[in-house]
Structures are given as structure tokens and as C-alpha cells.
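Only one chain comes next, encoded as C-alpha cells, the form predicted alone.
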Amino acid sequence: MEVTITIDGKQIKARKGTMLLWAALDNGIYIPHLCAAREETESPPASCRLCFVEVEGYPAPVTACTLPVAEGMVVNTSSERVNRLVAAGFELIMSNHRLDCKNCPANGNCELQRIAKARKLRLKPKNLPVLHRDLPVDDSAENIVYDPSKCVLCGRCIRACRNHGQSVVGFARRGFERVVTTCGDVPLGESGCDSCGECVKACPVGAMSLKKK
């Protein structure tokens, strides 16, 4: 069953129950996002806090990745409140992201660059200090390089590894120390990783990349 909704003044149709984020993207309306994945079967994590929108009748902005479309829904992807939330969330992410676009394998195909361009945001934080941890690069796997200093903790590599790989990576620790790692923090090459590359496909920022041949 299809429903009709309006996003930024554009009337579109979407299958009832589809998350608003995917309905928008499928109709050429960009909403910033990092952690959302179409194959997600559990409740969306909404951890990146970048896909905020305003919906008529709702008292505050909501995350588009967690909101199913409904008949007659009227959505605005940009407003003073939404833009302020997205800008704050983006700057928080960039304050702990090692910025090295020139040498990054994702340069030109990076979701951070796309968000910055779409929302006219700075890649280099303006209001927050840069808090790099300078974590070591792991190139122990056969075909994969993992640079945790570029990781944005979206969790997409974890879900990809769980659904299509050997389920060897996951989140560890909390707060500023949170990191994607293997059980016992062993190198990827010792974790049972078979270098299938699904984590690389899922990574939106180049933290996971294929080794250069």
C-alpha cells in the first residue's frame, strides 16, 4: 500500500511503513546521514544524529531514519532548528575525525564531504577543539586497511560483517574511548577476518579501505 507525503513542497509516494529517510532519498531528496543502512532489520540506531527533519504536527525535530511515512505527512528537511542540530552533530563528529582528504581512499566519494557540501558546513571544526587519539592503523588483514582515527562510529561495518562476513568486529568501550575493534583488540589479521570486503563497501568515510595492489 502506498501513501502520499510532501517533503520540501514536493509530493511523493512511498510504500506505507518505509522509513522517511529512504523515501526521501529514493525521490532525489537528500537528508544527511551516516549510521542508517537499508538492510537494517533491528531498530535503527539513529546514533549519528544528522538526519533530523521537521514534520508538521510534531513539537520538535525527529530523525528521519526512525520515522515511518504516513498518509498526508508534511516534512521539511531544512529549518532553523534542523540546521542548528545538524551543524552541531556534524561538528562533533568532525572534532574526532582525522581529516586527511587528499590522501584518503574515500576522497570524492565520502559521505562527510557530501554532507558538508549539501549543508554548507566546514569539514574542519570551528567551535570545538580537535580531539584526535592518533590510533594506530591496522593493515594486518590480507586485503583490508582499518584506520580507526577516521572512524565515525556509524556501526555500518559491524552490521556488514555480522550479516555478510565473519562477525569479527564490534563496538568496545564508551564515551570518547569508544571504538570499533575485534574481540580482545587483536589485529584484524588475527581475528578470523577473511577480507571479504563487505566492511569496506559499508564504510561511508574511508576508515575501512582495500589495500592498494
Given for the second form:
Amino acid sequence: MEVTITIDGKQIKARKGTMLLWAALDNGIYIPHLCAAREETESPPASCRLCFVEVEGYPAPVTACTLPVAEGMVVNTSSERVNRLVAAGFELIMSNHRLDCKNCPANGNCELQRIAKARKLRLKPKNLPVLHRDLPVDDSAENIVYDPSKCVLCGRCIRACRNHGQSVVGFARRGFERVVTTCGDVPLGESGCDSCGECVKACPVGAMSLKKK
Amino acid sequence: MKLTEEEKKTALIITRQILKEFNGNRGNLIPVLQQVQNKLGYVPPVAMEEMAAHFDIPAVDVYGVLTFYNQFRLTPPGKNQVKICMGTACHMRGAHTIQEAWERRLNIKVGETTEDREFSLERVACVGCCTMAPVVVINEQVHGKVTPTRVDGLLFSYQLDKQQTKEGGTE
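Moving from the form predicted alone, what structure would you give for the form predicted together with its partner chain?
Up next: the whole complex, starting with the chain shown before.
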């Protein structure tokens, strides 16, 4: 069944039950997002806090990745409140992302650069101190280089590894210490990783990249 | 830190025994981890792999749960357990400096055990004697107003004690 909703004054049709984020993206309306995945319909992680939108009838901005579309929904993808939340969320992510765009393999194809451009945000945090974790780069796998200090913890590589790979990477620890790692923190090369490269395709930033030949 | 073959074997036997009591529902993972930790004092990698196979989940998921909760240990506890109080009062009086001093002297991080298994290092919340901050508890003994120099002193006294009991044993 199809429903009609209005996003930024534009009427669009979407299948009932689709999350608002995907309905918007399918119709060419960009909403920043990092952690969301189409296949995860049961309970989206909603952890990146970037896809906030204003929906009429809701007292506060909501995350578009967790809101199923409903008939007659009126959505505004940017308002003062939304911009403030997105700016804060983005700044938090950038406060422990090692910025090295010039030498980064994802330069030009980076979701962070895209979000910054779309929402006119700075890549370098203005109000927060930058805290690097100085985690070592792991280049032990045959074809993959993993730089945890660039990781934004979106979990896309984990999903890709589960669906198409050997299920070697996952989240570990908690809070500021949270990392994407392998069981027992062994290097990728010893973890059973077969360098299928699905994580590289999934990574929105330059944390997982292919080795330069 | 390396585990001996024998330790790996006992860990495997105990984990298998405990897993027999549980069905494959992944919600049982935490009770299993707790029981293994109760029996062994820690959860070794072999046990993690065994659990992962039992619950049909990637081993890294077991590792993720294990590292998320403070109650689980990855390494066997040492003969002497050093607990550094990180309560509010101790924190204000420089518990972090004390932690660094221990880490540097023992050459391990919090949650780890020295290679000779003499010491393991842990952070705890308030131990209830804030007037003595910063506090370190070694086994059951409380040491107050600890300084980095005092850390050296404490380590020295444990080494002396050990030497004395050793000499006492040979006499």
C-alpha cells in the first residue's frame, strides 16, 4: 500500500511501513545519515544522531531512520532545532575522527565531507576539543587497511561482514573506548578475514580501505 | 599473557559442562559468561569460541559482550589483587596518577595480570574510606594516602614478604 507524504513541500509517494529516511533518499531528498541500513527494519541502531527531521504533530525532532511513513505526514528536513541537533551530533563524531583528508583514501567520496557540505558544517570541531585515541593502523590483512582512529562507529562494516564476509569484525568495549575490532583484538590478518573487501565498500569514511597496489 | 595447555583444557571442559545446561537461545550468553567466570575467575578465548559455536553467533559478539561489562575478566586473576579506588574522593586526590604508577611499575594495564601471575590490577568504585584517599586495596588490606613512591614501597614489601616465605620454606 502506498502513502503520500510531504517532505520540504514536495509531495512523494512511499510504501507504507518504509522508514522516512529511505523514502526521502529514494526521492532525491538528502538527509544526513551514517548508521542506518535498509535491511535493518526491525530495530535500526539510530546511534549516529544525524538524521533528525521535524514532523508536524511531533513535539520534538525525530530520527528519520526509526519513523515509518504514514499517510499525510508533513516533514521538514531542516529547522533551527534540527540544525542544532545535527550540528551537535556531527561535531561529536568529528571530535574523535582523525582528520587527514589530503592523504585519506576516501577523500572526495566521504560521507562526512558530504554531510558537512550539505549542512554547511565544519569538519573541524569548533566547540569541542579533539580527542584522538591513537589506535594503531592494522594492515595485516591481505588487501585491507583498517585505521580505527578514522572510524565513526556506524557499524556498516560489521553488517557487511556478517552478510557477505566471515563475520570477523564486531563492536567491543564501551563509551569512548568503543571500537570495531575482532575477537580478542587480534589483527585482521589472524582473525580469519579473507579480504573480501565488503567492509571497504560499506565504510562511509576512510577507516576501512583497500591496500594501494 | 600466555595460558598453559592445561588451563585451556580445563577451561574447555568447564565451559562445555556449563553450556550443557543451556539451550541455544543467545539470551543465555550472559548467564553462561557469569558461570564460567565464577568457576575459572576469568573467561579465556577458548571458552568464547565454544560459546559462539553453541549460540551460533560470531565469536566477536561474545567478545563484545564480555568487554562491555566490567564484571568480566579476560585474564586469570593474579596471586595479589591490586584494586585502585576510583571513587569521587580518590579521583579528586589523584587516583589516576596512582593507577598510572601501578601500570608503569607492573608493566600491565588495568584488567590485566603480570606475566609471573603475581599481581593483577583492577579499578573499583568507592571502598568506603574516603578520608584516606587515594586508596588502594591489595587482597583484603587497605592502604590509604597512596603516592607513586608508596606504590614502589608496597611492591618492595611484597617482594620482601615473598622472599622471606621462600627462605622460611627452605630452612
